[in-house]
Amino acid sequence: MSSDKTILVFGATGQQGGAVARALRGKGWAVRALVRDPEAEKARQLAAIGIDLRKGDFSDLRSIENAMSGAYGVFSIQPSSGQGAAYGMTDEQEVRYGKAVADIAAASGVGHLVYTSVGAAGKGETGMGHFDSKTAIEEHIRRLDLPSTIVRPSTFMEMLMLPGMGLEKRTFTFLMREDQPLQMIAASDIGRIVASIFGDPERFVGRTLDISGDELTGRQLQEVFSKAAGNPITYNRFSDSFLDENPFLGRLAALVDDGRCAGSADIPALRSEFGELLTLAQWLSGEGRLLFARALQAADAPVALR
């Protein structure tokens, strides 16, 4: 019974980890969360829904060992080095911490580890450290005597609401071309999928799953946004000159063009396994409605994809 087993969730105060923690609690699991500051607002919100907070961080391996003691399962996620210097995470640290969590899980006799990676991982070297770091962690996990499942989410729907994309000007500028499909997923669906994986380990142990809930071209995205906003929103890809001047976005666009960041999930098969997954239109009219409204009203801001 899930209520008799504990899952340790890393990153529970963040987007993916929070969605996983809430989904697991909704399924009746006992959930622990490793947090830096148990008194922080997001940590207190977790405690309010019955999540057991354990103080610690990735640089303190003893705190990880203590938090993992007696846990049946582990949801592993590390701050991505691609999130920028504000997070204080280098590519090397991300790999080291991801491997350490898996090593401690194997040594502790954890029954099932689920690692969340990224869609571009495992598809050849990308030249972007925060993608290739996840490939390295994936490969390390597979070498261990540890029951594990790897999920590779596509672009987050929440990411489309970041400032600087132009929604406040009734335009939207992003990475795919007008006729080029890009897959995307709601964070809440990542949580539901991970909870389902923990609930049926024999079915999922040893598998690597690309996961997504929707797939839209730039032109289709324009239609969905326009309908949700109630007035026209025009889609544009970042200009070639802008991408030439911005190595980070330029490389992301190239990886979208060659398919590695466009998403390769079999969405009908995922729906067959996990049930309905949110389309962007459904997300915009439901849990993403407030984020969309804020993006439409936002003041001008720089592009902030990291």
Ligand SMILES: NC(=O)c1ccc[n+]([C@@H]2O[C@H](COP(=O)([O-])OP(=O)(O)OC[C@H]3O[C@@H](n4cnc5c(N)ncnc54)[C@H](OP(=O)(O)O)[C@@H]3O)[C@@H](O)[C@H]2O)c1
Given for the second form:
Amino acid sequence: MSSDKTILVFGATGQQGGAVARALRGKGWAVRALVRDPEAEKARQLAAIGIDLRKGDFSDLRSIENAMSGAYGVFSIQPSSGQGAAYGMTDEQEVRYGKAVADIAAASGVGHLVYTSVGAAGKGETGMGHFDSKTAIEEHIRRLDLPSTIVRPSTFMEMLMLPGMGLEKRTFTFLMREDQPLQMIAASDIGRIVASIFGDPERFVGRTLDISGDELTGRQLQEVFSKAAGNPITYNRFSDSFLDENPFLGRLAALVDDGRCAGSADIPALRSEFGELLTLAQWLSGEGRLLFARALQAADAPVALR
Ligand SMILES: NC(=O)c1ccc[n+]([C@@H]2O[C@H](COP(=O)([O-])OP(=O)(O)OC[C@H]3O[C@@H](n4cnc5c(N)ncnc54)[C@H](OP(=O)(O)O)[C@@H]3O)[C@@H](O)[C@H]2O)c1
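Given the form predicted alone, state the structure of the form predicted together with this ligand.
The next block holds the full complex; its first chain is the one shown before.
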């Protein structure tokens, strides 16, 4: 793998960007990261593995131009309004920043931009601002004179560990029905896939890939969680009345029902192109173990992790 070529990674202190930056370093690339605060703990961790930190912000176009100067590749990710108002990114900002990163890459003569979108993008208007934003960014990127690849990750395994879904009460509640498959992916596999894409531009430029590592129905999720916890965990889909009262989750559930948010990756084909991808069971017993233990922590009885 080339180490004389530099890749600029956005969001490297976050889940996807962090996984991409680490995977690229692991393959010998020179990696630059645009970070808002180079003194933050996560930024220092990046510097410690040889990543060149450049201070910047999506709202400061000059900082992006400077960070991109001389870079061969760019990994573009923007946070979204779906992460909650506290994050401070509106749908309009997401679109503006996603387009600006691509425009600057095209103007700077970047050799390969990889944009991370979402599984529900490009499948018709969804009515969810933080999905339709990504469809708009994708379309903009394809119109530019810029070698690019788009990945569309499904639900992150990490997201299943967030508080509020009931793991601590051993009743996990989520979006799919008992017999309805939902695809998911570990953030680290997004990193591995993106690093492979940068390593083989002839193969991947011009492509859009839906990416996932596992696909589980509600019933299968119940089995996987119960086995990993060593105790029964029951699965329920959010009740219809709850979904009626929560328009955001109600719309997401409708998009799972119509397939657009359920994930449409060809997982066997991805495995043959990128090698093994983590199943949820593997993730729970490996890199996701601590997150799972924390999510279960408030349980009444001791839980033995396997
Ligand atoms: N959750 C899912 O299941 C899922 C599935 C598919 C797609 N997605 C999409 O994935 C995206 C989130 O990815 P993620 O989880 O990797 O994000 P994340 O962990 O929240 O990280 C966001 C990154 O963006 C950086 N950032 C925030 N505001 C910035 C600004 N103004 N200028 C420059 N950098 C800024 C953050 O840096 P700081 O350290 O400075 O905050 C951080 O590095 C969203 O668009 C979401 O819709 C999510």
